[in-house]
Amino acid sequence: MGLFAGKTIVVTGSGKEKGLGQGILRRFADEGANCVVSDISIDAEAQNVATDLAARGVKVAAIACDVSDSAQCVALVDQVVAEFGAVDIFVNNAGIGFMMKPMLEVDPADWAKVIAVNLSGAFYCTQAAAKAMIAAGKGGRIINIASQAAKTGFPHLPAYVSSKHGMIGLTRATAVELGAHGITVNAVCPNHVTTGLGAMQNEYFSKLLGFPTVEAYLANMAAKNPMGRPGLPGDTAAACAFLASDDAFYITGEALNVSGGEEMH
């Protein structure tokens, strides 16, 4: 029996191998939770993520959801409740940040797309998950995967930075309203993690900042970090496991840095 045996966790944007979503689900699967893989489509890669989780001995479902569509967010939660009986833990992890341009060159359509996925998607899913949790009457945990960019500005990422700052506002506002129902809402703010999205950012910013190679850029990143390395998916997963545990019941509305000391406010 694991820490989350009998619980069901949904993680959006979790259909990519070596991504934050997979890392989070692996941690919860190892603690006995039913796991729901969700991404904009359930392709072969997402099926691989689901197969990996099932091999850990837990029940797994893979459900497509475009979080920028509120109706699909409602349908995701409804399907999870129908299959598993409840949504106990919901992690808003879906996000895009590959539209890297100077602020003066950003296309309004690209701005709108990032906000629609990263911020509006988190709102739609939070609303749907909270309604299901309230109906079940057992409380719940909602965790938003924000970023170091939720607290610090970065160049050439105006929409991403704005969406992640907004996610902290969403976390605080919803925590105030949902506490009465026994639902906590918190954000996790990782520093850079080399996922698929992170790899694109590595390529872009290593060139922008004049590093001869991506490896040199990453070495410089590690040297500036008090703990001597960038983040790993397991770091964020561990923070999520704590925030979803009974030990964290009295913690809500927080934005927890998981950055090896790189971000301290």
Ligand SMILES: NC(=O)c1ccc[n+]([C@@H]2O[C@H](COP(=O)([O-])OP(=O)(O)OC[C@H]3O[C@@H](n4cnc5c(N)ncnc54)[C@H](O)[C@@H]3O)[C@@H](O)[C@H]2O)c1
Second form
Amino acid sequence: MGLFAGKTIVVTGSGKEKGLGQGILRRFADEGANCVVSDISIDAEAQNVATDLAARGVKVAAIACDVSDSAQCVALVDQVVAEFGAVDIFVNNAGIGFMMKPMLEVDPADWAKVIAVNLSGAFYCTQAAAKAMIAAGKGGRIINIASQAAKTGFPHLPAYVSSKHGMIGLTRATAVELGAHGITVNAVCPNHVTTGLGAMQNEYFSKLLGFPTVEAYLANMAAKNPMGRPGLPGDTAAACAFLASDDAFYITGEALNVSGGEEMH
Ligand SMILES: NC(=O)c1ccc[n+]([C@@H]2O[C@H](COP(=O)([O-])OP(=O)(O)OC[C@H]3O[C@@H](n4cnc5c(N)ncnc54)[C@H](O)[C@@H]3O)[C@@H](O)[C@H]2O)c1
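How about the form predicted together with the ligand, since we already have the form predicted on its own?
Now the full complex is given, and it begins with the chain already shown.
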């Protein structure tokens, strides 16, 4: 029996192999949780993520949801409750972080898109998940995958940085209201992880900062990190597992850095 046997976890934006969402779901599947893979579409890659989880012996569903559409967020939660009985752990992980441009050149439509997915999407899903958790009367856990960019500024990512700072505000505001229902709400703030999104950022920032190669950029990142390497999906997954555990019941409204000491406030 794993730590989360009998629980159901939903992770938005979890349909990419090597993504943080897949890493989180793998950790929870290994701890016995039933898993819901969700992404903007359930393509072959998302099906692979689901197949890999099912091989770990837990019940798995893959459900499409564009988190920038509030009705789809409600439908996602409704379908999970219908198929699994409850939503115990909901992770807001869907995010766009690949629109890199100097602040003075950002198109308002791109700004709006990033805020719609990263921040409004987390709000819509939190509202839907919290309603289901309150109706079930068993408490719950909501975890927001923010970023180091929720704690500090980065160049050429103004909408992303703003959306992630906003996620911490959402975390705190929601935690204050949901505590009475036994629901904790926390954010996790990872530093750089070379996922699909992370790889696009590596390409862009290695050039912007004048590194001869992506490898040289990553080596510099590792050298500057107190723990000597960039992040891995398993680091974020471990933080989520702790925050979802009974041991973390009294922790809410926090924004936990998972950065090897790169970020300390
Ligand atoms: N990789 C990093 O360095 C890093 C660091 C800190 C935080 N994060 C955050 O972690 C989360 C996961 O990122 P990742 O690095 O695994 O990248 P990723 O691109 O693999 O994952 C992002 C996922 O969000 C999905 N998505 C995009 N728009 C969506 C929408 N409208 N509705 C539903 N899903 C949508 C994508 O399809 C993708 O599966 C993101 O919120 C990201 O900001 C990543």
